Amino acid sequence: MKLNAMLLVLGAALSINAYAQAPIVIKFSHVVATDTPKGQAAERFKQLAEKATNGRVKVEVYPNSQLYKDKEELEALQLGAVQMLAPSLAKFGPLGVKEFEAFDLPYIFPSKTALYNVTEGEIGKGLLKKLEPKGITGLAFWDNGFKVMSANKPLHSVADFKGQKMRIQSSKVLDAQMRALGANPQVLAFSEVYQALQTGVVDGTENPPSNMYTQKMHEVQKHVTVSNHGYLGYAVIVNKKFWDGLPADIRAALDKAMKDATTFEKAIAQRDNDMALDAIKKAGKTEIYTLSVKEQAEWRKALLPVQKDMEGRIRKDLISAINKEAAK
């Protein structure tokens, strides 16, 4: 009996030890393809995080809405079904943190330098802090780039948008943007856009070129207008309870891995968009048009009132602060 009891105790101890050595799993879900800037950066974070923690952390990356679609993923994170996401900044408005919709304001960022003044400064830190009451910790801002417009008809002047059904993310700002151009905004999950364009449920959409190309939207869109009218970026976020519960050394290692992955992501974002636009052109199915100075001025004039219209929603002082930083 004594031997059996000792064996049982030893077996239990070994099981506990094996459990203690099991890696901490981070499920990282996102909705875009692996070969986009966000997709590549998620894979880079996985490599860096696993190396920095000597295998004590295992990062499982799920691209292309494999686990959750746009509307589902934030709830999944809050419930702890996944630990990490990198949703587009527009997603936080419906969650109740409307200030993030400032990033959707048309023509608010004249350059990447202006953008980084905001995301890497006090404004960016303050915005990430606002996620904490929602059970979310913000780790970093990731880049995608400035958006182009696409449709099955040329979109050169504001008048060309009249009556066009344009897909948008769920954002009051993007809704107002399309209405200011005379279009009819249609909210659709990212994973549904290709089919909606193919079947004519919507006429066109807006995207950075890398998203458009990797989702093959150019195959079902005859015209692209390089307008750089708006910005698409992401916030890398984690479940706050999960993050706070990590050992301090693990959290520090993951923070460093995220910083390095963010530097990598920003370096490839513009390159990938340039390459995607070139690939769309070479595919020969889509005519690419760049707005003239005069045409862009017309777009700006039509879209500038959106900032004023959104002051009550986003906060007038925040919009002013962003414009001030962007002007530096």
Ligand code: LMR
Given for the second form:
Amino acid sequence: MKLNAMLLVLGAALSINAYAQAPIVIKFSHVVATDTPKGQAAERFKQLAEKATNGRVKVEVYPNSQLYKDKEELEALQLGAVQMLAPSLAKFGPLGVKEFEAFDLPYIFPSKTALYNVTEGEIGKGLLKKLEPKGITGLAFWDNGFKVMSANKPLHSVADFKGQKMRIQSSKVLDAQMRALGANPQVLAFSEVYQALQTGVVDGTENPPSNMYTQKMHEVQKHVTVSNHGYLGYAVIVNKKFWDGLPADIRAALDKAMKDATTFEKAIAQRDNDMALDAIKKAGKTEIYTLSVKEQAEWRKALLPVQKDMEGRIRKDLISAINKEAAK
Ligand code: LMR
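Structure of the form predicted together with the named molecule, please, following the form predicted on its own?
Up next: the whole complex, starting with the chain shown before.
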């Protein structure tokens, strides 16, 4: 065999061997604490993925905005600086996929079953597909929960919101929601919320209890209203080029690990939020108030029109398709 050909074969063998030795690294960045539904599921995915691939894949989880804050993390994913994220569904608008803000519409999901009808059905699949032109592949929907409102004054009636500066995620629907209540919406990165509440840059905010408790927001908020007026959940996404470039057996093993981590995540989400609300109560620094039936009706009257107002942005047919699916 000619020397050149032998060198070529040797070179190829060496690089295959080098490739086989160096694990494929998945940097999984997110903005919440580890002891949250998303934080725990990211760790679970790490364990499952590394086990299923016999160490050929190494998952590095970076919680608490250690690597990137909200806006930056999506840019970093598109650039391939990180391989995996699980941003809130409220944060896809700036990426140009406004339809994801449908998940922010007040009272659009009467229950978790209604939510899963949408995320696990054709609507969910269709929404994830819309990410591909952005160089992103959607793998799964992860759950957090229904949101509570908080401030340093009681928020019982709609009138209580008047003039309150309320922190929101970067969603036009949430902006409209707060304005419909008479409040002033302020978009802030998640990692900046605690300090903004502490210093009075904002008066209040909304989030599921697990985020409120693990970020210690309750320590700087005297009042929480259990309103369940809206939902917060996630899409687990990867850099498309990275994902398509994986060996087929590795991708199949990661898909399975993601499915199992997703089942785990959905199983702990409600439990974690219930435990967090209890812990906020036990901490004794925050008054927990649950809306009366009459007050709920007043909030609904003020907030349901947001669905109509957002038809231009989110598409009327999508909103009615979600309402139909959620009503099943
Ligand atoms: C927020 O910014 O309030 C949430 O999206 C944070 C998260 O990822 O749960």
